[in-house]
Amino acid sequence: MDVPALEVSGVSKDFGRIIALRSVTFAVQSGEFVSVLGRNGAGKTTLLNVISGISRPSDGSVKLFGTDPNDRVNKAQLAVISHEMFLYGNLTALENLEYYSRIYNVPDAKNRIDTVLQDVELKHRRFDLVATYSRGMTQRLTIARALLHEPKLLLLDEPFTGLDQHAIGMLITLLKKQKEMGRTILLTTHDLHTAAILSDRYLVISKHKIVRDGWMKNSSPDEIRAAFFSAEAGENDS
């Protein structure tokens, strides 16, 4: 079997006496779309922060494409969409994307920028300061920033937050396209319906650990819902 795009081995994370993750282990193969399901506070965001290198694990290890996630080459193959936009409000959308195209040495940057702006339906607002954007528009530009350098691995932390129904549909279409192109995608969400539409596989995280790992094609919506809500009940009882 090929080396997984992502390997998480025995990862724990604590902040003093607060436990955020407990012995989390799983792997994601290249081209897989995996959704991490769990309630707020279950550890989903912390998990993505550890994988992306924003936070160091207290124990365990992470590998991207079989090697150190902090390797410069690996960093260039990774993109994160999170609650932190990593955009500059005093720059236009175009200027933000030009800046990131230089950081990632994007070839044919002008055409690539035009493409991602078109994909998120912001080309007509490319000369406007990001500070004037609505929350939903800013989120769409964040998605454009993340896709700009055509990463092999996408980490998405509740990316539908702040988007209206039209923008949600647009993002679902974009993610389906990325999947068709062979991208590896890890999505955190508590939206079971969207996860079922997009994912090959799902993980349920509860009490800061993985309690279920299953394939969407082998699980009915009721089974996934039952696993999710039984995990929630367990958390509420603790």
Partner chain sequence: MMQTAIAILKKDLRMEFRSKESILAMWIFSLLIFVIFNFTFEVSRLVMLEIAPGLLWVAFVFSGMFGLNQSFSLEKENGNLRAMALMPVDGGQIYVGKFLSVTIIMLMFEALIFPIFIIFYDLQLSLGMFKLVPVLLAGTIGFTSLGTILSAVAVHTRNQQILLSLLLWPLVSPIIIWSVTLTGMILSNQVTEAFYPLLLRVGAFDVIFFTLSYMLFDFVLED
Second form
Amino acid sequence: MDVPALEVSGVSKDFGRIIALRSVTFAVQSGEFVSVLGRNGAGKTTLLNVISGISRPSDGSVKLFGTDPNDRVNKAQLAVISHEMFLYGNLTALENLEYYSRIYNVPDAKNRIDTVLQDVELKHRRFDLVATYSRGMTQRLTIARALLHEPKLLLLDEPFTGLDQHAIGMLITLLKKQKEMGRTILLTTHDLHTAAILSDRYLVISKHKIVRDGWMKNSSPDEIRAAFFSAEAGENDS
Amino acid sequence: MDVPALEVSGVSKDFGRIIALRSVTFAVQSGEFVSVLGRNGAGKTTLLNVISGISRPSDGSVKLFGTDPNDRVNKAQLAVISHEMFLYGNLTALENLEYYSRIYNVPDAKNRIDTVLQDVELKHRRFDLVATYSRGMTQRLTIARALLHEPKLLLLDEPFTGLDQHAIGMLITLLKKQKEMGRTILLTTHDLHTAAILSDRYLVISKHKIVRDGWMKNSSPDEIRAAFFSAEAGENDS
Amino acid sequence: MMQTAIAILKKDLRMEFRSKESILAMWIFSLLIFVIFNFTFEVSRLVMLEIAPGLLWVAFVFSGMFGLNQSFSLEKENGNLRAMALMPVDGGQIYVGKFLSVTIIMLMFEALIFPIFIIFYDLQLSLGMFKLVPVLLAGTIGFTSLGTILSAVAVHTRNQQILLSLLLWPLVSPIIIWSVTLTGMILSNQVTEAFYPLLLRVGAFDVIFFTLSYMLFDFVLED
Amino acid sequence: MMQTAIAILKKDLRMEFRSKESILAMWIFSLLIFVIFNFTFEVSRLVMLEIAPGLLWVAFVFSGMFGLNQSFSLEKENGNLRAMALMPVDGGQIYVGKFLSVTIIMLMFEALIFPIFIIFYDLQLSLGMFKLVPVLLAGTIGFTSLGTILSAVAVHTRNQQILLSLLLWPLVSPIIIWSVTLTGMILSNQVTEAFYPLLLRVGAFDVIFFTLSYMLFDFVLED
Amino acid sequence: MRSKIDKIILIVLLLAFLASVYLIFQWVPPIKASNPAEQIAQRIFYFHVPSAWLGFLAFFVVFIGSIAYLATRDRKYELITVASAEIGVLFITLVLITGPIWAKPVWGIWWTWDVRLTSSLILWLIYVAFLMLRRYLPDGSKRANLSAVVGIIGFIDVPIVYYSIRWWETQHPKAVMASSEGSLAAPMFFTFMFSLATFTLLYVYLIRKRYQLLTLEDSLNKQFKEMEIL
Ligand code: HEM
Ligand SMILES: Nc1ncnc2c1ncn2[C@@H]1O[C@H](COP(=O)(O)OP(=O)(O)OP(=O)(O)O)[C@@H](O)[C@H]1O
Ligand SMILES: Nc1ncnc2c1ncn2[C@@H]1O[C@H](COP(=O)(O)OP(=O)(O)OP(=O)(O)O)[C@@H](O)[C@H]1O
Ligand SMILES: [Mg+2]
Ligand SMILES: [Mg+2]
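Okay, that is the form predicted alone; can I get the form predicted together with the partner chain now?
Full assembly next; the chain just shown is listed first.
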């Protein structure tokens, strides 16, 4: 087997007094679609931040494709959708995407921007300032921005937030296509149903630790829900 | 019948070139639970903003309990959960709630704050700055903030965002309790299932107009979904 | 009645002084203002004394601008300005709260700047200097009463900081100029009979600006 | 190679000049700075001329602070600073982009302030004044090269604006002082042989500060 | 072991301090000066200059520590950096206190906007800002990074302060120590060197203590966390 797309070994993260992750270890092979599940405050966002290199682990290490996440090559293959949108409100959608396409050195940027805008159904609003967008429209643009440079590893933190039924379907289709293209995806979501549809594998984080690492095909949605809820029994954060 | 809790008559709202609402008319009786459904950019948030008085309609008028929404009495009975959280990141959860309880003149504030913090399961984190909260924790606090002064009319814009399965259940319970207490609730959400569980009535907004105004008990979830999707057919915003 | 204003004031001061370092930072900042002024103006002591009252007020105005910008950026952050529009209180109350917090912070600044000013200019402390208290108060209140409402206006725009200056400075300039004159009189020990009428005039403007802003603040909050 | 820097520069300038009013606002602001200075310093023309170079640079520094604060508030807004940390580019490139945009805006400001300054002080335009160009450039680059990296540091704190002043002013003060001296020489038509060595020294510090910041910027972005 | 070394240092330090007080106030002959106040004030020299030099040294340690931290990301270097910055500020504060005390009888004023005085003040401000920055940032790698960056850039100013005396005409005395040792009488030179050695020892002692305290704080925090986990 190749070198894993992602290797997290013994990662802990704390913010002063507050603990966010406690010796988390797992690996993800290229092409896997992994859902990270857990309660509010469990540490999902922190885990994704540590993986993307936004946040440095207090302990332990992360490797992307066998090397440091801060490697230029790795960063070019990474897409992040986070709780923040990474967009400039005072620029139009088009200008935002143009900016990112230059930064990420996207070949044939014009067409690529067109494609992603069409994918998220925002083409007709591309000349409007992002500040005037509705919440769902902003989220769509965030998705477009993340997919723009055809990344190999996607870290998606609650990407369905604010999307309407139709857009959720659209994103599911988009993500399935990404998976077919062999891309590696890590997704956090509170929607177990969608997680079950999309992913091969799931991790449940509880109290800042991984308490379950299983394959979707071996578990029914109800089983996953049960795992999720049992893990949380009596949990009241740290 | 009493004076309706909410009367929206012929409300339009545009932002320069962009239209957000087009002559929307409806009324909500006291104690009703109404879900406002619609696609991204349909105008749901704008409608709620106009009702709460945050935003002034370009045309038409809004009446709360028969009077102007900017009436002091009305404002005291209003709770808003919006896309923004209305909290100070540099204050702790407790300090935020204390501040709002003073502004809203909440009687027996100490106990009330305790109750709402317990309701949203954040009591153990009440001394932490809101800026250090996870997304779901912030949303929980937003809910606590909104319910603090026991409002009579609740305008909830996607209040389930970022909540985990457990917290969603918790909020459903909370809202059901609110309904039992005779409070009037307007909710926007993209989760048709939850909308169906909670509400008596639903409005579907499409292309900035109300295209459907029906009773939940007369419609199966699938019917609502159908209404929602048919309304949107060929829709690509304005 | 004043409960809202006090709640806002308390919240603002709490955030400002979250850590005790804030006041230290302010102190050092005011020290720096003087270092900057003194060093950029490589002039004789005599000239320095002549421009001292002006420098003092320029220092006050600039640190006041920082205070105003800070205070309203805070409100913009998570839509808190919109939350204010939703509050079941008189806009005037909110105005009073913000006004008080901005004024207190600015007065604190002045209290910190002033001793440094005295030391650096080697000024003689005398009983006559107590006349400065009403001058500083009157000048500051004029600045903050206008500044508070204009910040609330400017915060809605993209170029917030520049716009605030554009709106505020021209309007507040008479008050500042008079305050400089008054301060100059006191520092040079030449308090003429023109002093009290001028001070009264500043006070009168304060009252006008404050009352006007108090009445208009509702319209600023509302969309 | 420079593509990133240019992309950032373009984006910043586009946002700054989204509307043509921005440049008008800047112009009026610079006018105001002089009006404020002139009015608060009710001094004789002679004294005014003596402090003129200092005033000019104080005006530059303050408008520069506005520019820096604005530029990095923008990046903070929607987590864009974090987005920068994720970019597959050298931190140095990002630094160059921000540095260029801040510098261009500040130079523009200076170009606007300067004519007003000439008019207000009734200065004689002469060929010798062209020597001001390298002085303004060198002084400004020193200010912005340090200002850019320190803004990126200060933006992570609560009291961003005050902290930026605390960090930047002391560090940049030698450059400002030298620039004032150089400007004074030119305005008073007394360019001695000390002029070029001093200018060179400012230039040398520019190079040092720029290079250092270029190399360190990666660490500022990263957590 | 550690505490034993500290104890030895402390004892030596106390003895050295007593000795230097004797040297400064008894042994070294007074300078020729018209008024007695000036004569007494001159003895401040032996506190004033060593404090300044040790301040510079402390900031140099901040500089080196910052580079070492960025290179290794070892918390050890971060803690040394902080300790040294705090002590450096302390020493420069001493300069800023002894200077004016000396200036009043000699120059007749407490303070003047002389280049050397101002640049000392600016130096002090730089490192106060450095400490301030640390106070405003939450503990973590971000804080360590940012303060290391400022620690490196800040040090660039130290040579400016040092050379400012050569670059400008100032009221403050020109370098007497660095340029030509001959200009200082032998007893004065000895006393000065002794005092310098004492101050250096003081620096070593303080930084060891502060570093120990900081590591102690760290391990205490860790223990708290482990307790929370249980
Ligand atoms: C008022 C505030 C003062 C400050 C902030 C100040 C600052 C400093 C500093 C930073 C140094 C060390 C620089 C170096 O060794 O190169 C120094 C050295 C020295 N200071 Fe002061 N000083 C002040 C007042 C005075 C006064 C009033 C005198 C005596 C008239 C004085 C006499 C000296 C001497 C003789 C040295 C040693 C110079 C050398 O060997 O380089 N200082 N001072
Ligand atoms: N910058 C920070 N400072 C202090 N504590 C933090 C910080 N960021 C996160 N935390 C804490 O770390 C823990 C994990 O937070 P994280 O955001 O990873 O949770 P999450 O699993 O993403 O939750 P959610 O589902 O609500 O998004 C929480 O207790 C949170 O309060
Ligand atoms: N401040 C504004 N300036 C200009 N246009 C705006 C503004 N606010 C909203 N709009 C536009 O009004 C329309 C309705 O927006 P609104 O936020 O009400 O949608 P929504 O139904 O809440 O969508 P979502 O489900 O995405 O939250 C959109 O086209 C949006 O772009
Ligand atoms: Mg999260
Ligand atoms: Mg919405």
